[in-house]
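Have a look below at one chain only, the form predicted alone, in structure tokens format.
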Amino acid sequence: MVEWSENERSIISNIFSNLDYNDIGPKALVRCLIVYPWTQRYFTSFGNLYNAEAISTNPKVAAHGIKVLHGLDRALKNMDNIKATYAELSVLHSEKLHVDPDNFKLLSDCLTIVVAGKLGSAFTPEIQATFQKFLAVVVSALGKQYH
């Protein structure tokens, strides 16, 4: 079980309250698919992902990026039980979709970069550490079924 200080809870809540999900979600997923092209194999139903321009203009990629970011709201609302919150999603990704669990970490790194770019100097080392702690717990929960 992860312990969260009131300050950490506040930081995470503040980050998400200031995010434009329609902007950040797609940018994070686009970055992941471009920088780590092997992750594209899980998105074959999304159509043309042949180059950076095709990926960045693909409406299915954008929609899924938004969906992923909204999926993090579940963790935000259940910070004391993130593993249970994502148990069903972990099974889906493991047993049906066969997603490599390392990809969750890659996407969380891309999300951190995009959020840092948006927040600029407000993305202090303390805020980054707290955000990465939060994402690490989510990544662990999503990968739980694989262990």
The other form holds:
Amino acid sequence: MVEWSENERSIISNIFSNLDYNDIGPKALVRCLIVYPWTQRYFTSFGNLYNAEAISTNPKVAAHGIKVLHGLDRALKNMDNIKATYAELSVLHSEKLHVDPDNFKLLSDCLTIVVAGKLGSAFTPEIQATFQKFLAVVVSALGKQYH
Amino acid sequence: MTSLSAKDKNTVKTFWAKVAGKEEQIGCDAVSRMLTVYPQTKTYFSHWKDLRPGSAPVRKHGATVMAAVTDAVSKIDDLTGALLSLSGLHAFTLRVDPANFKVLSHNLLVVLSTMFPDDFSPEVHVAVDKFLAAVALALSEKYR
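Same protein, different condition: the form predicted alone was shown, now please give the form predicted together with its partner chain.
To see the whole picture, the full complex is given below, headed by that same chain.
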């Protein structure tokens, strides 16, 4: 089981309570689709993803970015049992969505960079370490039910 | 991995002009983050007295690394040639596991994002990421 110190819990809680999901969610997914273009393979039904401009203004991408970011709320509410919390979503991503779990890390790296851009120097090395630890645990949980 | 297009090179050079003057700060911050967020990287610096973020050896090393990356930008058309001796150094003397190049690159991207939030767009991000991957590849040339 993953251990969280009081300090780590407070850091994570602070980041998310000050996060504008409607801004950060879309930005993270847009960045992922541009920086790692092969990830577009999962979004063929989203319409125009032909270039960075199209991706950045695509309303389906924006909506989905918000949805995915809210997916992290589950971990926030269940920090002591993230693995079990994501079992269902892991099955979904594996059996129904057929997402290569390597992609979870790509999106999580983009989210880190977007949050870093938002917080600037307030995103200290210590806060970055805690945020990345949190995302790594979620990513691991999402990959657990693949077989 | 793909090679750098003319557009990629241009994007990197244009962005790097904005970075000018802040290399030491960027390098120091990137190395500080690497040591904090990926503690396994500290194993390469057991000879340093102080591994804390912003310490003297961290600052100095950050400056060294960033100077080399900035030099690579100016020689972006032949990274293999430009990084030949540094590749030898990393392969035979330092023997840094090449997986760590990705780790430092990631932290450099994080720093650039914190310092240039308006300029570090997704398009700039992908070009710089490709460039750093190309640098890492050139650095790995002499490993085996």
